[in-house]
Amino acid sequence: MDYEIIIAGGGMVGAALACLLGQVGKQVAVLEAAVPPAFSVDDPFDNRVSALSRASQRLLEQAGAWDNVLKMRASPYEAMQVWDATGSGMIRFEAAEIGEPDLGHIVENRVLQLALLTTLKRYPSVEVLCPARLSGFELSQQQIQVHLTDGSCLSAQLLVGADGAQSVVRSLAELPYEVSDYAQKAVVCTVYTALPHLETAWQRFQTTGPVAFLPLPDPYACSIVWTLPADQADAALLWDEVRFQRELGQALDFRLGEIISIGERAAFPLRGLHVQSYVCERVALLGDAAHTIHPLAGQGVNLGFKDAQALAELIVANESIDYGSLKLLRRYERARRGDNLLTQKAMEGFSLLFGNTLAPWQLLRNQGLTTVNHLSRLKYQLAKRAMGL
C-alpha cells in the first residue's frame, strides 16, 4: 500500500488529524484542492473566523500547531455577554470567575489552516498532495484504492472524509444523512466600532436571530456573525454602508457605540446536517462532512477537532489492527455521535426558544437568563462545558 491512511480534505479538521497521526509516524496522505493564500500581518482580517475552546487549543498544542497560530494572530477573549432584545434577561461569563486566563480564542480560519499545514512539514511520514481532488474509490479485502481526478491512484487501509459539508467522500460512500434547513443566513464581515470590545464576545438575541461581535486583535475590531432570515440577509448585503452600519449598530443595541467602518460583506446559508452513520468499511467521516450545526454558540469547529482527536487516539491505541475495519471504526462513531447530535439539537432548541415571539416564552427566557446569571455554580459548569473542560 502507498499509505496507511488517506485524508480527503486539508482544512482545519483534516490537517489536525494528519498532525496527530504524523507525530507518531503514521504514513498519511492529505488530499487538498487548494492551499489558502499566504498570511501577512498587514492583511485585513478574514470574514470567516472560529471561536476556539480551551479543549481545541490543547489539541492544537498537542498537534504542535498552536505556536504557529500565535505567530500569526489570535484574539483571546476574557468574557462573554449574552442578552435578549425582548427584555432585561442577561448572562455574563468571565474567565476570572472560573480561574482561567481566558474563555477561548477567536482565530481566522485561514490562520488555523495555514498553521496546521505548516506544522505538517515537520512530519516526514505525512505527504500533502495539492492540488488533488478525489474522483472515486474501490474496496478490496485488505485496502481501499482511491482515484484522483488527474488519473492517479493511491491505496491505504482507511479513507477519512474531512472534506466539508459538501463532502465528496460521503457522496461516494453513499452514507445517508438528514438535513434541517433553518431558512436563515449568517451575514459576516469585519467591523470597527467607536468603543473597544474589551476582549469580550458580545451576543444579542433578536427574534430574527442572534447577532454576535467577536473580538479581534485590534481593540476596536470585531468579526460579526449576524443571523437573519434568508431574504433579510440577502437584502442586508445590498444596503449601502451607512444603512448597514446603522442597522447593525441597532442590532447590538449600540453596546459598542456606533459602527465606524465595515469590511467586505458575505452571507452563507445555515442548515443542520447529520449523517446517519459516520463510517462504513474502510471509510470514516469527521467534522462538517459528518455534521453541521447552527453557529449561535460557535461550536462547529470544536466538534470537528474532537472528532479528529477521537479517531487519532483510536488509531494510535490499536497499532496491530486494520485501521479500516468496520469493527474499529464503529468505536469511533460511538465515541462521537452522541455528543455531536446532542450539541446540534441543543443549538436548534436555543434558536427556536430565542426566536419565539409569544410573550410567555419571552418572559421565560429573560427570567432564565437572569436566574442562571446569579447561580454561580451552574454558570461555572456551563462555562467549563463550553470550553471543553
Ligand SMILES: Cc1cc2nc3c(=O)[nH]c(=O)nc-3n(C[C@H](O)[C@H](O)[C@H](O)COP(=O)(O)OP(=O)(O)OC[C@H]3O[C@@H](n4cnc5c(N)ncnc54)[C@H](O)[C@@H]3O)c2cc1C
The other form holds:
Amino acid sequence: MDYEIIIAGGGMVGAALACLLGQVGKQVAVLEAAVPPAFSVDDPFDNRVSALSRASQRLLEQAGAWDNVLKMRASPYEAMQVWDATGSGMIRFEAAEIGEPDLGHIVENRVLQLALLTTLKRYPSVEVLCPARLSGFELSQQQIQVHLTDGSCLSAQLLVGADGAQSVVRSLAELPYEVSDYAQKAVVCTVYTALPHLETAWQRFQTTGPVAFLPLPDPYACSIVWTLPADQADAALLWDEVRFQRELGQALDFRLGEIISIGERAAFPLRGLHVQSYVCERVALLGDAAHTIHPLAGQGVNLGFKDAQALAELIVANESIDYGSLKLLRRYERARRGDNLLTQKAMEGFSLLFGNTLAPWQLLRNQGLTTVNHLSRLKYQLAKRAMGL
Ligand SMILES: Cc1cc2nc3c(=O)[nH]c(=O)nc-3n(C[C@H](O)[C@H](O)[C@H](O)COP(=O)(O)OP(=O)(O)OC[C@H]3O[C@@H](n4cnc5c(N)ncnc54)[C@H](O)[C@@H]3O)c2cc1C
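Switch from the form predicted on its own to the form predicted in complex with this ligand and give that structure.
Below: every chain and molecule of the assembly, starting with the one above.
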C-alpha cells in the first residue's frame, strides 16, 4: 500500500486532519485540486473569511498551525452584538464578562489553508499532491485504490472525503444526503466604514436575512456576509458602488456610519446538506462534504474541525485496527452526527424565526433577545457554547 490514509481535499478541514495525523507519523497523502495563491501582508483582505471559535483555535494550536495563522493575519474580536431590525431586541456578548481575552478570531480562509499547508511541511510522513484531483476509486478486500485525473493511481486503507460541498467522493461512494434549499444567497465583500469596528462582530437581523460585519485587522475594515433572497442578492451584485454602499449601510442601520469603500463582491447560494451516512467501507466524509449549514452563526468550518479531531483521535487510539473498517468508521459517525445535526437545525430555526414577518413572532424574538441579554447565567452558557467550550 502507498499510504495508510488518503485525504481528498486539502482545504481547511482536510489539511487540519492531515496535520493531526502527520504529528503522530501516519502515512498520509493529501490530494488538493487547486493551488492556493501565495500570501503577502500587503495583499488586500480576501472576501472569504471564517469566524473561528476558541475550540478551533485550540485544535489549530494542537495541529501546530496557529502560529502560522498569526504570522500572516487574524483579527481577534472582543464583543458581538446582535439585534433585530423590527424592534428594540438586542443581545451583546463581551469576552471580559466570561473571563476570556476574546470571543474568537476572524481569519481569511486562504490564510487558514496556507497556514495548515505550511505546517504540513514539518511532518515528513505526509505528502501533499497539489494540483491533484481525485476522479474515482475502487475497493478491494484490503485496500482502496484512488484514481487521479492525470491517470495515476494510489492505494490506502482509508479514503477521507474532505472535498467540500460538491464532494466527488460523496457522489462516487453513492452516499445519499438530504438537502434544504434556503432560497437565499450570501453576498460577501470587504468594506471600509466611517466609524471603527471596535473589535466587535455586528449582526443585524432583517426579515430578508441577517447582515454581519466581521472585524478585520484594520480598525475600519470589516468582512461582510449579507444574506438576502437569491434574486435580491443577484441584483445587489449589479448595483453600482454608491448604491451598494448606501443599501448596505442602511442594512446595518448605519451602526458603523457610512460605508466608505467596498472590495470585490461575490455571492454564494445557501443550502443545508446532510449525508444520511458519513461512512461506508473504507470511506469517510468530513467537513462540508458531509454537512453544510446556514452561515448565520459562522459555525461551518468549526464543525468541520471537530469532525477532523474526532476522526484523528479514533485513528490514533486504534493503531492495530484497519482504518478502513466500517466498525471503526461508524464510531466516528456516531461521535459527530448529533452535534452537526443539532447545529444545522438550530441555524435553520433562527433563520425561520428572524425571517418571520408576523407581529407575534416579531414580539417574541425581540423580547427573547432582551430577556436573554439580562439573564447573565444563560448568556454566559450561550457564549461558552458558541466558543465550542
Ligand atoms: C458566505 C459564507 C460564510 C461563512 N462563514 C463561516 C464562518 O464565519 N465560520 C465558519 O466556521 N464557517 C463559515 N462558513 C462555512 C465554511 O466556509 C465551510 O464550512 C468550509 O469552507 C468547509 O471547509 P472544507 O475544508 O470542508 O471544504 P472546502 O473549503 O470547500 O475545501 C474543499 C477542498 O477540496 C478541494 N477539492 C474539491 N474537489 C476535489 C477533488 N476531486 N480532488 C482533490 N481536491 C478537491 C477544493 O479545491 C478545496 O480546497 C461560511 C460559508 C459561507 C458560504
